[in-house]
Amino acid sequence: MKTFPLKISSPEGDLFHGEAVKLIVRGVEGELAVLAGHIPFVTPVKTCDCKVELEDGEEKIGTTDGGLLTVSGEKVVLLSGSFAWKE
């Protein structure tokens, strides 16, 4: 599958910076998935589990207390007030 550049940041710094196949978060209007080639948009993100699927099939799951998701033609950025990866 195609990948896209993803960056997840909080006030503590960058928590993820690399290529992803899929990102799933909860926006203000419900759960949404971002794939490569997604149309550009910006949306607030609610408190939720954030799932990142990597090219090798690994899935990383973290928790965000909310933030802002920006999808552009070049990259996807999740800015979070607080973010922690689950073990």
Second form
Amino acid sequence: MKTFPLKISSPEGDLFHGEAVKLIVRGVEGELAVLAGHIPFVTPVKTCDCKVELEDGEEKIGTTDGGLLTVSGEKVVLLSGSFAWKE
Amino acid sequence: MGADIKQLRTRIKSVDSTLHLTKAMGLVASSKIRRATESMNRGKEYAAALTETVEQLSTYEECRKSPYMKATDGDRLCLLVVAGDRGLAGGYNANIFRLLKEYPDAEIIPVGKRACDRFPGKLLYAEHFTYADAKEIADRICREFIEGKFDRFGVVCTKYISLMSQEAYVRWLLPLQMSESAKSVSAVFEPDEITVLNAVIPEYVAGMVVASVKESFAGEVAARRVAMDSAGKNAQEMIDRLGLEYNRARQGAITQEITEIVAGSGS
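Could you please show the structure of the form predicted together with the partner chain, as a counterpart to the form predicted alone just displayed?
Let's see the whole complex now, leading with the same chain.
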């Protein structure tokens, strides 16, 4: 699977910085998944569970309290006011 | 002579207790430094990511119509002042308030006990400042900015340059500065550019405020440590000098007593 650089940042610092295969969040217009090669895209994110699929198949789930998702040509950034990984 | 010795002894005792105090405060500050700088760095990462995103957003044509980007000629200012929670931190608080004197007519939102003592407002401690506090302030600021209650918003805070040096400065946040360097690229906005930008600005302001408060707090702790170090050194010097004086006075008294005894026995 192709991967893309993902950064999840909150006031507590960068909570994820690395390669990911897939990211699922809930945007204002509905749930969406980001894969490698996504077009440049910007949307506010609602309070939701956020799934990150890694290259080795591992799936990480976190909760974000709103935020902003930016997909630019080279990377994907999720900015969140408060974000926590689920154990 | 006897009274002199007693006076010196009391002074040595009092300087010694000051030395203990400065030592303890220095220790507390150094134990807090690590946590404060870590927290500052995390805040900086978020601020950097936010700035990058907002800079990118501001390059889109549509976003330039946002009320947040309209620069006005007015000079009504709103300033968030970040000062320390306690004193005894060298020039830390004084530098902030000195800088603030340049803006006498600004509306002030205080953060940190020392600032809250001077200006009316909710008591917020810089050490325990959270994102939720910042968001509350940012939402209000953004609303009032759009309503046109003031023309510029900035944060008076302290830049942490190193453990030894910090500098007070004003970080202007609103209206947004258009960046020249970022290159314009097209992107899809959902639902549309203005909604996205208007949703992200309060987050941006809150993020920058949190980062500034964290950086200032790291500066406060570092300034206190350095101040306490030098105060401790001064106290030690003073004790040494007083000790010398005390011994000299004691020696003088003994010599005089001996002279008197010898003189008495000789007659």
